[in-house]
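The data below hold one chain only, encoded as structure tokens and taken in the form predicted alone.
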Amino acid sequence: MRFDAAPGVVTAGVAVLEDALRVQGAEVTPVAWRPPPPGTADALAAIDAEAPNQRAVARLLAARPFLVDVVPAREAVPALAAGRGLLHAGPPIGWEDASGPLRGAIIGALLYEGWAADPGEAAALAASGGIDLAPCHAHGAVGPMAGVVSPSMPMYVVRDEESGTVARCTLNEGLGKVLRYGAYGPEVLDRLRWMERVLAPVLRAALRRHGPLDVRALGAQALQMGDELHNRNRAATALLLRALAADLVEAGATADVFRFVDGNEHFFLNIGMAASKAAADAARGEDGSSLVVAMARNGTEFGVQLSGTGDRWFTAPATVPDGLFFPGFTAADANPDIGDSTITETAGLGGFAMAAAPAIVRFVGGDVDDAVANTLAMYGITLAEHPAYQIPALGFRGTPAGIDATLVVRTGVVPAVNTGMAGREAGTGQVGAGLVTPPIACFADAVRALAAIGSGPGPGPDRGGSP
């Protein structure tokens, strides 16, 4: 022990002691730690997930997702090929419990498909049980914000070349008054129809000319250019457009197509979401593993799934993000957290990569030190560092990847998530963006369930193709 150096003190949870020590000139290192939730000690003691977790996270890190096609949702998702079905973000939910933005997106989708003539008829149809609702995650897909997918909507198809896992996601509409934020006015429907009839066919033709596009390589480059690939996709969108520009021209793309992509800095987001879903799904089905393979919100509940607990959701009430609001809106206008886009954090991006994107704080609030601190904290609840996704500001350290639910519960540190905010009332659209604190209760419930199943070695099921 050395006595010739100034003392260093680690504090946990008591700010007044931290402040008092600093006043006295002590070097203080605050730690975000809380005791585990009540009733989890026995479950944590019963779980021995080291070997299963190493197998599961190895598949997550090895994933090489490629963008391979753009097709109508009825072709991408067999469940949408017949009848009147819609997919939505987050854990399962019905119309009666749906939030305002999810209801708005459902209404918009019914109008878009021609299944209802006006918003009132659409709401009545949904309330009567005349529409089959299912989570995107249950069908190898993800959807941003409300995440509503209807049969005619075009979807990206992404395949992990290592495991064969396939994931799908719709095309990005942009910000503001858009369907995924619960808006359904004429301008929203006109944009969706243009995307279906003009944008999607030319993207499909260009991609087929180009061949499969390496999404991981593109995302890795974008991280080193200042993106975090959830709420900042400026570099990734530019790189995507550059990669496909010649093929788009040869496929007959008009100036409107280039203007739309150029004016939508979130255009890459949906591709990145599908790539993250393909990587996370490759890690599913490992008996005894506490690796988180899905985090998602439906505007009412926040839910998680673990590799070792099958398709079961563990949920708790969703919270309202804290951040910056568009002019004319306040926290009273914001709906609780919603969307499947937290699949990016599940794969080691988004809030986990904020240190790579200091400019993100201008969109979600906080300062640059907060962005770095968020990333550093996530190393304490993850199983690995991503070999491809690296952060220049941290000496090209890999992003923290592979959330371990047992570490979340042991430390009390929850995943860092940055997100957009939807208006509470159906039809409002986006009202802002910020950071959200996931409820630890769903991680605690997942850990208890994993302990009840019993941990142990064993290979997972075949993950090829679709679920």
The other form holds:
2 protein chains.
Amino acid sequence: MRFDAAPGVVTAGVAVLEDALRVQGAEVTPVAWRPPPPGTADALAAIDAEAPNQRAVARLLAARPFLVDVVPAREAVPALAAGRGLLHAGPPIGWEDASGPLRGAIIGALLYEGWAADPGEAAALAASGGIDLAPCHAHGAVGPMAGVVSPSMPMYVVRDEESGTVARCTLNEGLGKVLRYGAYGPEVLDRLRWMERVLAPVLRAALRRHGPLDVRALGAQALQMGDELHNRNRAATALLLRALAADLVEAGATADVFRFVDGNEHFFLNIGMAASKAAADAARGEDGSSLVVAMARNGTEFGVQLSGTGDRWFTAPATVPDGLFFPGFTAADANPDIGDSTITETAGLGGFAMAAAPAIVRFVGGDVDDAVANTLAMYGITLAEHPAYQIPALGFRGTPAGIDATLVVRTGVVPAVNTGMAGREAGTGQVGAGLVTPPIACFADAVRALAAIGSGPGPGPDRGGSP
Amino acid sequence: MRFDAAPGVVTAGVAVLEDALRVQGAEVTPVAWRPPPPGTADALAAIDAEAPNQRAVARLLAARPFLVDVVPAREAVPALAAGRGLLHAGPPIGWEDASGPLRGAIIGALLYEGWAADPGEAAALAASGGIDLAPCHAHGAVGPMAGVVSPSMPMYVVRDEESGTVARCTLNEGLGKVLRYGAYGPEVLDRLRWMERVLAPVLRAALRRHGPLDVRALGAQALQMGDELHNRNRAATALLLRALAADLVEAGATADVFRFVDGNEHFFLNIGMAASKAAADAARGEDGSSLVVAMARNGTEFGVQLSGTGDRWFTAPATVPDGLFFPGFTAADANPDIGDSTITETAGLGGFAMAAAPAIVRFVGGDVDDAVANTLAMYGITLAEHPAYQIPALGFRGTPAGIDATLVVRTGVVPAVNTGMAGREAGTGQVGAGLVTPPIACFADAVRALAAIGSGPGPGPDRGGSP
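Let me have the form predicted together with another copy of the chain next, following on from the form predicted alone.
First the chain shown before, then all remaining chains and molecules of the complex.
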């Protein structure tokens, strides 16, 4: 060690020490490091996930999702074929714990299905337990924001041609007052009925003329056109319309169908979500794997699932995103984080692909360097670089893909998530957009659970640290 | 000056010295500098263009070009209303000096108009002087590649709402065997007739429903989506279709119209060229200004025009672009540089906006750093940064816009131009794409001429150096 320069001070993650030194005039170089959450050290030591992670992430990366159909939810999701069931975003939740936007969307869906005559009756029905609520993720589906799916709603059907895995998602309603943000007024229900009766049938007919549509190829193109495919879908929407326009005309699409798509910058999002879900589901069920196969929020809790821990959710309270608000709104109006759209980050898109979408910073806040820095940081918690999703600005490097929960816990670096922000009150709609800092606690819980499985049925050394 | 490090050697633009030093094992730092062309030093000293340049470039930047109509060339260009006239790309040229692709396009246009019965008769007619040939640029128009315009061809009409300047351009035919690359077979003529009878009328009707379309706003969006709007128009084409689709349907567009647009990555190019022409023409006629208002090639010569030198062309032999060739073609198959599409670079797009389009390097050669370096170098020869055309990867910096010919001559840095490459033989079509190094001689001639105007009617001090 040489001492011919003045000594410097490096502080690791403890801001109070850093600040004290600065006050005394010292030069301080802070390092972004946080100690692993309590009780995870033994779990991390016990896990040897390398081989199963390689198998699981290989399936995530190999997925070739194609859009194959548009069908009513009651046909797409067997659980919705009969009875009074609804799907919702995020980990399981009941009416009593549901936030404003989720309650609003449930009320809207009950009105739309004719299961209730007015909002009060709908709320009473839901509160009475007369409706079966289940997560989209438990039924091979995903839903943006509240993510409420009822039997009559049309859904995209996406199939991974590599593994055969099928995933579903509803159609995007556009911005403003929409069900997924918890609005349930007459214009919301009228639009849902138009989507069911006009939009979905003609999309289905056009898609059948066109044949299965390669969602991965379209998404890869859009990444080269400034989309990150979560909060920016402008290029993908335009490419999708361009690809289907001739078939839509032949299928009899009227001008209002084209106007609806043109008026909706996120029209592609739901197709991309279903594609990411198909890829992530293909990577499930690998014993011992710490690969994250779902991140999702129900507006109250943020939850994750790992390939090696089955259908178990690991949850923690959802945080409020940090970003930019639409005129007239502030952080006080924002609901905690909500929606299954984090499936895009789970598959190596969204916040992980921000470097491909520098213009996104004008929507979610920050500057172009932040966008690049977000993507670069994600290489530290992922298992691979996506072979199809490439970032021109990084010399066509593949996006960081395949989150390893042990790396999250080990480094304290949590997944970067771009998201829209719902108003806290049911019916408000979107109030802004920004970045979410997912709670590390659910990753820590997942890692402890994975270690416990690996150590057999008896109590493992770290078992006592689990909640 | 301190000498506590080893001395280094900097060489300025003289490769033979640099190489000799390297052979002797010296560390050499080459600087890209070339001495001003012979006879320009006095001209540069005599020109004080600052105030006129500021006025001229202000009009270039303020232009708000809108696509307002699609009409037959005989209505759009008075010179084509009667008689047997054709427009062509680049500076003035006759049949005798025309290259293969331009001759092929002239033959095709004569067959298309029914002025000749077969290619032999067409060539004889053109060679006999029976056709009036004039540059597009002389008639408020631009044309890609051969740029041949005949009376029956439909043209876009773009109007700068700021200055009222109107510019026109033909419609893009797609790739493969097309007239602008000098092909004139039956499929080329059939396509031109379909464009005249089906495509143009429905585009016109859709545009009238839509109202004037803001080309600058659309182009600005496309720059944030990876286009540079010369050799990459993928986003702009998709955005255009998205914007007009509903009106096209209401105007009765059939599926083949949508298929044609979807099959043509450069469908937007010709609209963008007309918009750039409107902006550049708005900047013409400023006495004393060294602003470049046209760069164009006729396949034999490269020519430039300055704001302060009226309609005079300054030309030099066109060079062969350097880039990537389609399978089966080599540099020996390439025609020298051809087309008016350099109007995009004249307006701050194309090669000047390459940093916005990193994916372009897969088409024209080089790597992403080259794309950024090209744009950065152009700030050194331009008068401004475009307020609407911004580059996300450079922190939303405006593109370098408004080429100052005196800066080109002073620095030896010539405009960066992206282009397609035509086959040398008439009828070959496109053989590749790449970057052009425009000949500096025409900029030097233009600067000398500007100085001569400034020094009054008598012979100026530098006059003897003009060719």
